[in-house]
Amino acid sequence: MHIVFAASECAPWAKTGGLADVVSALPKTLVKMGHKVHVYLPYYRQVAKMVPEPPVVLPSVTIPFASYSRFARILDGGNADGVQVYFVDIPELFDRESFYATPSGDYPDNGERFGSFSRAVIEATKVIDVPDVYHVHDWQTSMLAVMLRSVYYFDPILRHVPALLTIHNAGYQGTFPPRMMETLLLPWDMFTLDKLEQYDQVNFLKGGIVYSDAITTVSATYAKEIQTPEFGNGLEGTLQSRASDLFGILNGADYSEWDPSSDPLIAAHFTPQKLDGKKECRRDLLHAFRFENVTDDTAVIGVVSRFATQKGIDFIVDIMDRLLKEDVVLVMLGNGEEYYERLLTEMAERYPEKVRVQVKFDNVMAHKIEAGSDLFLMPSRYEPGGLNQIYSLKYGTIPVVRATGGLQDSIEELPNGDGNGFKFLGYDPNDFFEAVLRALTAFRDKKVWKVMMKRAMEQDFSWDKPAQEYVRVYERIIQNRL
């Protein structure tokens, strides 16, 4: 089977979150299963810095508009682990400082940027190799599915090629003024409530939901949640109408990068059978954050997160005073909303003996925190899939999470420490604090804690099972298009 991935992010070239990890890791696993995978990614300025002069595969792909045309080059991004990567080069649209926005807000032409990218991918595949299925991700490439069933409806080459949409976060939808219909040459009869229109705007994600042959999202619980008003962000009705074509597939972890037995970024390697290296990683983490005289009885609590309300950072702030009365130290890494960046920095200044905060993204430090912490906090308001809780399990760092989305599906709390973590149901900081206290109680019983760590580390959240589930969906929608 030949699968084309079209996405706005893919590690290591362009990454702001879990989307990039999925688009990097899932294709590798599909290739190992014997499938052929091509990945298309915009040639952002940041990508050009990493790959300055890639070979040109197609010198000119025409993207028509009403009164003008744009022209894209298709560049060879190389073949790694059997996955062929192509970059779509449209300098006037993607040679910019950031992927999606400036500090003052989103780029106003984002609809044209990613609509053009979607069309360029379709045109490029017609020349390079038409796939058996397109796999598009989030609103940025949803328009590819829309165009397949409209602009390219009568194209005999593409008539029977299905599209699968994966929703990584339904909170980001890509909405634009009605004139976007004309800009992208879409028929006006698609600008209706049952198709692309949402609150008098063109909604890219809605279009992808309506016109894709199937929809997946990144956990079974999130697939149910987004069909409710609380998590559907206005699209719950549209998602309910596609319920029979909506599948929840929990993200896997790329253990070639996140495995304490081989991770080159941590101080010492360790396994469930030989845990000595975990202690060395703990000492290294404390040294990196300039902590001194922290005893083995003190719980090291780690956070690697976007500093935002969605991630439950307000809960961490809320319980901070109570939490720091316990025998703990807290290390936090991340960036995000300026309010929380400033507030957490002030917290660290107020509690210099117990709290350290680094406001930045640092992959090396993220690995150190996963390897050296005892507990890991993820009190997310919602978490479609989540990856950090899965990384934490592999490193024997026990997660404390809210029971939502992928956190609910991957973490199980049982009496006497027989689960792999701790979780709370209500969206309430007091419930969160009680879960942390339960975790600290277990941590103090070294025998129970050691068994819990080993159990967590031995769990398999690799991409093998999710990839098989994706293949079943691919096969289903290919068969339905015949």
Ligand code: ADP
The other form holds:
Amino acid sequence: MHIVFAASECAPWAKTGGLADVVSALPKTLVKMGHKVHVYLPYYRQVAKMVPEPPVVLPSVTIPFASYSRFARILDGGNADGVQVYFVDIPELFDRESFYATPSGDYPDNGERFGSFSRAVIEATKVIDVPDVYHVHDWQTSMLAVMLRSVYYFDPILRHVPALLTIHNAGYQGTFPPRMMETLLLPWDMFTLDKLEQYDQVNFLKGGIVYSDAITTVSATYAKEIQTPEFGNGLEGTLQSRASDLFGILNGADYSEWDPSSDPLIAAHFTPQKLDGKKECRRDLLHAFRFENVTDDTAVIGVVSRFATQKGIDFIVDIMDRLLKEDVVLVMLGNGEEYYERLLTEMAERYPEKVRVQVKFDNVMAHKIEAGSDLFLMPSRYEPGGLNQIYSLKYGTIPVVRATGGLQDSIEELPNGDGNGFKFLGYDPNDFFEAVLRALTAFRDKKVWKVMMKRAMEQDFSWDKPAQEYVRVYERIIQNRL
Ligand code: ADP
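Given the form predicted alone, corresponding form predicted in complex with the ligand:
Whole complex next, starting from this chain.
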């Protein structure tokens, strides 16, 4: 089977979160299973820095507009692990400081940027290789599915090609003023509430949900949650109407990147059988955050997160006073909303002996925190899939999570430390604090803790099983369109 991935992120070139990890890892696994995968990614300035002059595959792909056209170059991003990557080069749209936004807000032409990207991918695949299925991701490439079933409706080579949409986060929908219909040359009769319109805006994600042949989300629990007003963000009705084509497939972890027995980014290697290296990683982490004289009895608590309301950062701030009365130190890495960046920096200033915060995106440090911490906090308001808790397990770093989305599906708390983590349900900082206290009690019992660490490390969250589930969905939608 030939699958084309169209996405706005793919590690290592362009990453702000889990989407990039999925778009990097799932194709590799599909190729291992014998499938052919092409990945299309915008040629952002950040990508151009890493891959300065890739070979040109197609010098000019036309993206039509009402009174003028744009032209994209398709560049050869190379073939790694059997996955062929293509970069879509439209300098006026992607040669920018950041991927989506500046500190003052989203780029105002994001609709045109990712609408054009989606169209360029369709045009490029028509020349390079038409796939058996398109796999699009989040609002950014939802328009590919919409265009396939509208402006390309009569195209004989695309008619029978289905599209799968994976929703990595329904909190980001890509909404733009109605004139976006004209910008992207979409027929006005699609600007209705049962298609692209939502609150008088063009809603890209809604379009993707309506026009894709099937929809997946990154955990089974999130697939149910987004059909409710609390998590659907206004799209719950649209999602309910597609319930029979909506599937939850829990994300896997790419163990070629995230495995303490081989990770080149950490101070020492370790396995469930030989844990000594973890102590070295812990020392290295404490050193990197300039902590001194932290004994083995002190719990090192790690956080790696986008600093966003979604991630429950306010909970961490809320319990800080109480938490720091315990024998703990807290190391946090993240960036995102300025409000949280400032709040957490203030926390670090207020509690210099116990709290350190690094405000940046730093993959090496993310690995060091996973490897060197004892506990990992994820008190997310909602968490579609979540990857850090799965990485944490592999590194014997016990997660404390809120029971939502993929956290609910991957973390189990059982009495006497018989599970793989600690979990709380209510959206209440007191419940979170209670869960952290339970984790700290277990941590103090070295025997219980070691058993728990080993159990967590031995769990298998590799991509093999989720990739098989994706293939089943691909097969189903290919079959339905024959
Ligand atoms: P989300 O996609 O909502 O941000 P996930 O848990 O699914 O959350 O994925 C987050 C990914 O991004 C993980 O690979 C994590 O290590 C990484 N990450 C998040 N923030 C940072 C950061 N500041 N520096 C390095 N990596 C980060």
